[in-house]
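In the block that follows, a single chain appears as structure tokens, in the form predicted on its own.
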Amino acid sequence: MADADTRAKWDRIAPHFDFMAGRGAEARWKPFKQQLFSHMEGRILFLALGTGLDIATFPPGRDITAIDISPRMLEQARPRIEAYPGTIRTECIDVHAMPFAPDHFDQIYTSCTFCSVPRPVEGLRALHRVLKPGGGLFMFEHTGSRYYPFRYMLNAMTLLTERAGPAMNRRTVDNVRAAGFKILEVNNIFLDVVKTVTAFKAPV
């Protein structure tokens, strides 16, 4: 059953939600984006697609089932998803109450979405549960720092995010260990706040 505290929290969000993303943003984390998702094959999860900002980074012609726990913000995306010149399948979801069957899809994709989600460790299990055996996590995140100041700066701002928006303060890279994960690479892009984790799950 999905959350609908976060439900009701993003689709309030998602009338303004590329205005505060903001457009420099976007530009500058484009490369970056560009680069993790030219791995995109097989059989792909995308989550939480949010307005589809993100579509303007895929490769064309790729098949992706897109999931958001938000359905207002998927019907701000259609537009996009529409102009993909490839397959984009949508579907009101809530990441930990996946309906999809263990071991389906050959690869997982995140952009800045695990500073949003609840429960962020049974997320990225229930991720790995639906993920095939060898298959890879590619996640474009922002979270907290190791390094004073930011530490303390980000754990300051996070009691505010959170109400609206995400946390900006989260172990994901630990967090993905948590989940079952092993990790192959980590890049930082800016300090040590915004990066690219790449992981896969281990055959049995």
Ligand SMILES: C[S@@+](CC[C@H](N)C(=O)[O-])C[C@H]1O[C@@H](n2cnc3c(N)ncnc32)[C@H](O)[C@@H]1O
Contents of the next structure:
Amino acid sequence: MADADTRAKWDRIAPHFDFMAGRGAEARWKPFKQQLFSHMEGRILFLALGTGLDIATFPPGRDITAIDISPRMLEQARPRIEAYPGTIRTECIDVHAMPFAPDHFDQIYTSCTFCSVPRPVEGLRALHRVLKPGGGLFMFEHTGSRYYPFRYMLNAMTLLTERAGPAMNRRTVDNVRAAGFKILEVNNIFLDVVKTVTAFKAPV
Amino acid sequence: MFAMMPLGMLTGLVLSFIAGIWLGAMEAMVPIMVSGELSGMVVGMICAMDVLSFRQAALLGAASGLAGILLVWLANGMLRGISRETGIG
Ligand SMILES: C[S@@+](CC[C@H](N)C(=O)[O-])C[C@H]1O[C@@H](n2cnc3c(N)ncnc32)[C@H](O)[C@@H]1O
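Show the same protein again, this time as the form predicted in complex with the named molecule rather than the form predicted on its own.
Expanding to the full complex; the earlier chain stays at the top.
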């Protein structure tokens, strides 16, 4: 999918996104996100801020650069950004075309992002480039499953969901490895589908 | 039987999207789909062998649906948790 299509897709979803994702899912996942984001320190990149649902789980007082491909998603995030007791600078850019210098960030965070980035390994390589050697990648993601019947179901679901939003069958942990990161920890929160992944860029 | 399985899964898929809004995306979608698939399979299989009244079919479907949810719950108990890697390799 061309990046203009990705942007158009998420722009279309933006007005309805909070209705779909802001209730049950957020309530269930909040403690896990809070725990993951509690590690935020230094120069932080947050990939795919969306409508800013994650902001409520950020620790206060951090200085965060947040990007997203969809201007309408970021527009929806505005009140949450303003209410955050710290600094969130947003930029409407594609992860594949980030203008940041190599080794720029101390840490990178993602949340339900690599179900949506159309070329995940390339996107992860782009993150690898802008992360400092030794820096951490912290992800909260839902992925496909390795096990029957879940694997087939998530594949079937993806046929429907990918048209309107995220894919349900990504192999994100493998993709993280393929992009050159070293995995430290995978925490399965629900089956092997909802999980947090902690990885880092090898020090030079 | 084989037609009922995808039908059950499809019904589960539609219901799961609705339930997912309030109950949490994956945690609702996956069990509802599994229970749809299992009830579709069981009711389809029994229907192919015997004549079932609507009430019997509904009861059988509900029972296998519950079994599907139990299955997901058990699988979740096994798959949840932390796995650590050395970071090397
Ligand atoms: C499922 S939403 C998650 C939003 C938010 N993190 C949350 O959990 O509520 C996925 C987000 O990824 C963004 N996205 C998709 N492809 C992208 C890309 N190539 N570059 C940057 N952002 C992208 C979409 O615009 C969307 O806001």
